[in-house]
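First, one chain by itself: the form predicted alone, in C-alpha cells.
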Amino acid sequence: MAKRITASMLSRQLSGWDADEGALHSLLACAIRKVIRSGAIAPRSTLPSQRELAQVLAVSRTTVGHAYQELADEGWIVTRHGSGTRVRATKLRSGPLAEDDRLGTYTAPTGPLDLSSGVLQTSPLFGKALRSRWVQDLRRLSFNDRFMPWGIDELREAVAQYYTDLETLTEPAQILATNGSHHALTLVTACMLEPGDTVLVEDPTYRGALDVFSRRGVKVIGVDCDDNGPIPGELATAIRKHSPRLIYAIPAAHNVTGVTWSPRRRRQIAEIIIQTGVPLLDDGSTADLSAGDHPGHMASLLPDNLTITVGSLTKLFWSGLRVGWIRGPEPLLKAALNARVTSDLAGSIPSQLLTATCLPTAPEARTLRRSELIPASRTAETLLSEWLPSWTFSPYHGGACLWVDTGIDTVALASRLRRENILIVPGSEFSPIDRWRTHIRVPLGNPGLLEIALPRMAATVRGVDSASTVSACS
C-alpha cells in the first residue's frame, strides 16, 4: 500500500549510508536505491521532501537534490510539482516490506563510541554458574535424542519458581521456552494479531516491539504516560476509540524511560483491563533492573486469560544468553509452540540449562545490578550536567539508560555524530508516531565510554545550527 515515508523512517533505512568514500550525493542515491530495490518502500510511496531529508541527515539540500535527480534519471523515482517525489512502480523489487525498520543499529557497522545499545556487562554471577555442576547435568541431557520445543523441564520449573517467588503463582505448564524475550514477543504477535489489528503501547516504548508490530502489519496506537505509567483516562479512551486486540506495556524499569508503574497505577490499569477484556502483554525483560525492590508482575493482579508475560535473564546475567520465555494461558502457548517449530524447531538445551542454573540466583543478581547501575547513572548525570548543561532528564528510576531531552533534533544529531564514529539512537525511534524528536537514550552499561563520548558529543552540539532546534515533544 502506498504511503508517505517520513524523513525519520527513511533515515532509519539509510543507517551508515555515508560510511564509504565518495561524493555524498552519490552515496545517498546508492543507499536509497538499495532500499527501494529491497522492497522496503512500497511502490508509489511518497518520499520526504529534499528539505526534510537534508535536515535529518545533516547534509545540504543540494546534496539531497542531486541524489534525487540521479535516482530520477535512472527511473527509480519521479517528481511532480504539487504531489512530491514518489517511488516508481515499474522497477523490480524483492524481499518483504519493512518500511519502518527500527533495529538497523543491530546490523549496521559499529564505531568505537557506540551508544546505540543498552546492553550491560556480563555479570560475575554468570561465571559462577559456568563453574557449577551444569556440565554434569548437560551430560545427562545429552542422551536425549528428541527436540524439546516446549523447553527442558529444568528451565520451565525454574521459571515457574522465579515468578512464584515474586508473588505470581506459576506452574511449569504455563511456561514456553523461547530464544530470548524478543523471540517471545514475536511469537505472541504472530499468534494473537492479524494484519490490520490494533495494539496499544506506551509512548515511548521498546523500539523492537514497534519493529515486530510493523512487520506484522499491525496498527500501533500510543498512549500518553506520566511518571507513574500510562495515564488511566488516556488508556480507557484509547480502548473505546480503537477497539484494540492487545495492550503491550513495560510496567517495570521501562525501556526507555526507566519508569516503574506505581502500585496504585498498576491496580488502575488492571481494573481497566478486567472491565474491557483487552489482554495485556507484560514485557518483563527489564523488570529485574528496578532501582528498588522488584515490583512483581501484572499477572498477579489479572486473570490468566487476560495476561501474557514475556521475560529473559539477558539484562541480569549476559546478553549472549539467548533464552527467554512466555508465561501465558494454555491455548496461547500451544499456538506459540506450533509457530516456533516452523522456524527453529526448538531452543538450545545447553543455553536453557545454563539459564535454569542462573535463575535461583536472580535476587543476588538484582542486587549486583543495582550496585552497578545506580553509580553509573550518577556518573552519567554528572557528565551530562558538566558537558551538556542545557540537556534535561529525570532522576534515575531504574533500567539500563537515561532518557534525555536535548532540546534539538536528535535525528539530525545522530547523522552528524555518526560521521565522528559516535552512534546514538534518536528518541523518535521509540515512538509509533515519531514523537520525542529531541530525546536520546543514554546507556549506562559502560560509564567509561560516556566519559569519552559525551565531551565529544558536546563539541558537535555546539556546532549544530540553531535552525535544527525543534520544540520538545512530551
Ligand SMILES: Cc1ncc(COP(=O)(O)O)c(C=O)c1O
Contents of the next structure:
Amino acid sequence: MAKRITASMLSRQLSGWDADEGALHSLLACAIRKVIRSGAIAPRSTLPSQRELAQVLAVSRTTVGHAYQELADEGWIVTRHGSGTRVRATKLRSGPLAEDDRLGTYTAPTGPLDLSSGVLQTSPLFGKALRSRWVQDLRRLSFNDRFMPWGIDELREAVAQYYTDLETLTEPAQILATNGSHHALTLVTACMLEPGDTVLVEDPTYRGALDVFSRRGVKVIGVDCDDNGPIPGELATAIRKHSPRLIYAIPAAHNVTGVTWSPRRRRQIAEIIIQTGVPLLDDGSTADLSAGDHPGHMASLLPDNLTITVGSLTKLFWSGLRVGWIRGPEPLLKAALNARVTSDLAGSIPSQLLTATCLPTAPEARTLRRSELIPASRTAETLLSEWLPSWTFSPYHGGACLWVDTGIDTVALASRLRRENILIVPGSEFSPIDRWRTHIRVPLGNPGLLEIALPRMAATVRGVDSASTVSACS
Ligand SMILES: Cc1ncc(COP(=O)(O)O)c(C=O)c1O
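Next, report the structure of the form predicted in complex with the ligand; the form predicted alone has already been given.
Next comes the full complex, and the chain you just saw is listed first.
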C-alpha cells in the first residue's frame, strides 16, 4: 500500500549504502533503486524530502538532490511541485539506464546525438536488390492468398544455401522464417525455457537477449570470456554448478566486444557441449561482421539436436528488413511455428522476398562492410585517443562497435549526457549482473556522429571528473 516513507524508515532500508567507493549521489541512487525494485516501498509511496533525508544520512542536500534526479531520469520516481517525490506506479519505460529495461533506448525519444544503437547504414547492395526482378516475383506470389508462417520457399532455400556456403550443410526444411533474429530469440526462449530455468551467457552479451530471458523469468548466469571466447574451464564449471537448459552465445564478431571465437576455442566449446548435452543457441546475427574471413557457424561442429542458430540480414543489408530465421531441429521448429502463429500469424512476404534476393550477394556485402567498418574503427580510435585519451579499448577485430573502458561510472555518465541530448548505453546493460559499469559501446555505423559527439562527451567528462568515480554498487 502506498504510504509516506519517512527519512528514518528509508535510512533503515539503506544501511551500508555508502560502504562502496564512488560518487555519493550514485551510491545513494543505486541503494534507493534496489529498495524500490525489491518491492519494500510500494508504488506511489512518497519519499522523504531532500532536506529530511540529507539530515538523517548526514550528507549534503545536493547529494540527495542528484540521487533523486538520477532516479527520476531513469523513470523510477517523479517529483511534483507541492506534492513531493513519489515512487512511480509503473516504472517508466523511457530511460536507457534501468536494469530491467535494457531495450529502453529503442523506444526513447532520440536526441540528435544517438550513440545508443549498433545499427549500420543500409548497404548499397540493398539498392541493387531493389532494382532486380523481385517485383515480378512478388506479383507472382501475390496470387497466393494463404499465410505462410514457415516463410516463403524462396527465403528458406536462400538461407539454407547461405549456411551451406559457410560449410554448415542445411536443408530448407531446417529453416523457420521470423521477423528478425530478436524475434527468433524470443520464439526459441518461449519454446525451450520455462520460468526458473537457467541459461548461461557470455558476460558481456547482447542486451536484447538479456531482456528476453528476464521477461521469461529465466535465471541468467554469466560466463567469463577472454579474447578467444568463453573460457572453457569456466563454462564447464558453470554447467556443473547450475545445470542450465541452454547456452546462449555470439561466437563471431560479438556484440559488444567484437570477439570472434578462435578455431581452437570453437572446438573446445563444441566438445563441452557434446559431453554435457546442453544445447547451444548460436546467435549469428553479427557473424557477417568479422574483420577477417567469416568463421562459419558452430552448427558445423555440433549435432543437429544440440545447436540452434538464429540470424538475419540486419547487419549486412538493412535493419528495416525485419526478416530473420531459426535453423534448428524439427521438434523445436514446430513448437516455434505454433508460437509464432499465435503472436503474428506469419511474416511479411515482400520483406522475405527482398531478403531472399539479397542473400546470394552476402559474400560481396561482407567485403563491403569490412571496407566501411575497418576505416570507421580507425576514425573512432583516433577520435578517442584525441579527446578521451584515458579511455582504453582493444584494437578492432570485428563487429559494429568498440567496447571502451572509460574508467568512470557510465551509468552516471549516461544520465548526465542524456540531459545534454547525447544518448549512450552504459556497459552494465550488457551484463546479467551489472558488471562493466565503466564501459560503454561506441558504435561505428556513423563516424560523422562520433566527430561531433566525442568532443562534447569529453567536455562533460572533464566537468564531472571527480564526481563520477566508479561505484561498485550492483
Ligand atoms: C547479437 C544480436 N542478436 C540479435 C539482434 C537483433 O537483430 P534483428 O534486427 O535481426 O532482430 C542484434 C541486433 O543488434 C544483435 O546484435
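In this text, the rigid core denotes the largest set of C-alpha atoms whose superposition between the two forms falls within 1.5 Å. Residue numbers count along the first chain shown, from 1. This structure is a prediction, so every number in the text was calculated from the model and none was measured.
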| query | finding |
| --- | --- |
| Rigid core fit then L24 CA moved by 2 Å or more between the two forms | yes |
| Core-superposed comparison between the two forms, I408 Cα displacement 2 Å or beyond | no |
| Did V56 shift 2 Å or more between the two forms, C-alpha, core superposed | yes |
| Displacement in Å of the C-alpha of G65 between the two forms, rigid core kept as reference | 6.5 |
